Amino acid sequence: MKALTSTIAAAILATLPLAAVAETPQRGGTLSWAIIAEPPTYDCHATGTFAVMQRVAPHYSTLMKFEPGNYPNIVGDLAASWDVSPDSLTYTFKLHPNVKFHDGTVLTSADLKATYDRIINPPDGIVSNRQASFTKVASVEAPDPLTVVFKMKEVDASMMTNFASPWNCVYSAARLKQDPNFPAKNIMGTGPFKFVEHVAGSHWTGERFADYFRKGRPYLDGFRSVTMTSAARVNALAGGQIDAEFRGFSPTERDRIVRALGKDANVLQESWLLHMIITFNTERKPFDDPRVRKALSLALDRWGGSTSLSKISLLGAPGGLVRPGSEWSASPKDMEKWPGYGRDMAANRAEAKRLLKEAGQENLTLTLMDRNIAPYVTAGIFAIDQWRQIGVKVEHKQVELASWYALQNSGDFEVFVDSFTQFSDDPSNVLYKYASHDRSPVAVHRAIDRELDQLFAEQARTADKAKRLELIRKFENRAMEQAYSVPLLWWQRIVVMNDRVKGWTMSPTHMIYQDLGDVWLAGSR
């Protein structure tokens, strides 16, 4: 056990240094990687699924993109160059020239506009996942081939990250008025890689796109991505059967791959944009009592529970609402000052102990809701055993996804392992969930808390860095002092790859950096 954590520390550390050299990147080769989902559908507007993501990602163009190597800095993709006016209610951007879509017509503003529009108002029968994003855009104009105007409604903070969105795929205006539902069985975009098939519950095949508006990119051949279970994966890699795998391992898993690669494992680690999360139901008793909550709150060892999770699950690092060690995140000074947050856990529980016999419910029975698969059973377990030793008995309901979330949107819960996931570290995205119940439907605790509604609003208009990091610090305070969901643990994303893949960005989220344009293969097979 030893031995082995330092040859993955070590596996760590060689990677580093590493990725600083540059390397000459090489021509050719086909990337296969693995994936543990199907996709719902090709339109990656309808769908929030990473399983659509990371196989549609090689095939589109987006306006911005985040910087690879540079997360959170947002760049051009298909825009050239961009202005933002004074009064942050006018972006203007202007397209690279000649940028060709796989079926060879080139792509203009009025494909842009096409996309946005079907985003911001999607035509009968299409659903759009990314409306609320863009609800203070009041129009997209395109007055020349390569200009773009997005005018606004009113200031929104978030709005370059919304651009940058892995998510808005940009389509081809043509193939949208033919049938605006035509992304969702086929694909064609400007991307790097053109789509040649993909077999159900199989694979996914790309193939270079000679015509990409990247001069000599991408690298790759073509690139296969193979649908397997989520154990399969390990030993695929492991035996060398795939060179990647993308969503993220657990530390077990992890160990496994670097045991049997030895050292052509490249190990890269880092917090995970998403959380999990207990929520409670405020409709309920006792759960609409805060000393109820606050107390099941604070009986949680988070600093305790992530240091030996760390080591068996997906779970990582203690944190707030905002990911730990992103721009806007609390320090860690700070978030002791929450409750359960305390690294003292004797008092943390005295106090727990103390608040629910003060509520009348020093014999608490709750049922806890939760899904059936890694890591939220491991949450599960853990909270479980935390309300145990301050005699909370707890009974624990296992359901799969579906019932999930019917369960937590009708209401019929106590109490539930909830978790939640975006593609930026972007506060008003985040704090959504914290928000109240009948301003966001992702609020499911099904408590109103005008306060944390005022804060939220006013930290989205903020364009001032400083001013909003101090609101968000007040919504994160009231919202822990409140408790109606409380984050319990971050995630931690492990990517393990085959050491020949080279060029892919390591980053917050598994939904960006995804288009493969930059990546190659050293050494041939």
Partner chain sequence: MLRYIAKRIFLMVPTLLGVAVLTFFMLRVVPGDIVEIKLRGDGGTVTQEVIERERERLGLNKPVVVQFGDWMKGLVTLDFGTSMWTGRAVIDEIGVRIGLTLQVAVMAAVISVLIALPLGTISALFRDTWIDYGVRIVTIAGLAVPSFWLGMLMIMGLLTFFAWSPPVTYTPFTEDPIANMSQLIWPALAVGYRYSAVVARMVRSSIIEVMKEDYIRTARAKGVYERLVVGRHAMRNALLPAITVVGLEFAFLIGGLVVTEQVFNLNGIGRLFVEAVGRNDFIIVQTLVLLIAVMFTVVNLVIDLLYGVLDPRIRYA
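Right, the form predicted together with the partner chain is done, so what does the form predicted alone look like?
Left out here are the partners and the other molecules; the chain alone remains.
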């Protein structure tokens, strides 16, 4: 974690006592925090939006999880211990005893089996967004009440990461037997907080679960998640009506809140596992021609754009298909070899013009589809200005979120400002976006590339890190040359909260560390 940016934030933090990190947690109080979107479902397995995750995470447990304060290390949640066979084809987990659901029933391995069977082979009418992560699992077995065993069809180098996904909420087997769709409209888990109520457009509340299996947790009496607009959350945090917002603010929003809160502001900054992408519809002419796609990527000054846009927006560093700064990312030297990443923009744009002329598209016009919110609009305006410099004329079409999804999924677009986020930096999680359209539902470029698919499969079963890195670089090199979808800039995550909020862990993703079990409020009593 990198603490703080901006002179104003640094000055404030310099006044904070170093001993704060060793403070003794206090019990009591209700954490009030903001969120800007309503959940389309309550079912963790069926969706990927933070609007669900950040609300439901306090109510559920998972088999494994990312260790707070030590991302990306993985530790047990419901699992007390585990063992992986020498051939990596059998995973055996021993569960904590006497874990209770919020209805008082005791969790057993049958609940884990029912949960993962639902993820891996969802019943008719049940959506499983996590199904692709577990395709290599042959069976889930529950040989005794506290043991669950996963048998693999083949080696999966990402398996422990998949088990640590925050989306694998563990459900009650009894409730699922009564109604497989029970989690879509009901909350009943083993997490630190019991569900109280959800009033759409207003709030979501939870109260401390007294029988939570981690003794002494949670510290809070409860939490209140308030639904509000993006502008309202800034005003509410600056005015002290809420304690936190866990997704992120722009630099200008950050500075406004810091000025208002003064010494009570706590600012945390990290690179974000979320990036802006330019995606081409490879089924539409002339974007079926790699020369055209490559030319448009070459014209984008990512290094210069990062310098200017990071000061005013959520857009941050240039990077490849893997988050810059992660253990799997390409170095700047590696990146500079890719089309559109060389630092000599005059040479890049000359080559872009040459490619367009060779493709018969020197007078290219296109329509850029975009979401009508920041920083999507910011990214779109930047791309349009870059393409203008190689003679490309662009119509900027800005649409609401529902239309944005509908148009990309139907293929009714030429080029659009795309984005992608995941819960971890694991290569299989993030490269999935760039695989063939028929192998990945999130690869909306509509291209089929079996070379990329083969490289993806090879890296997924390669346990040796050095060899896996070589395969990832080969995948990136191929993806950048073909330019079906190309990264523009990665986001920067800036979280601001009232300094009385303690025990919360910053990370590169807004999908983990949201169960609030370790969070407490200073001066709550």
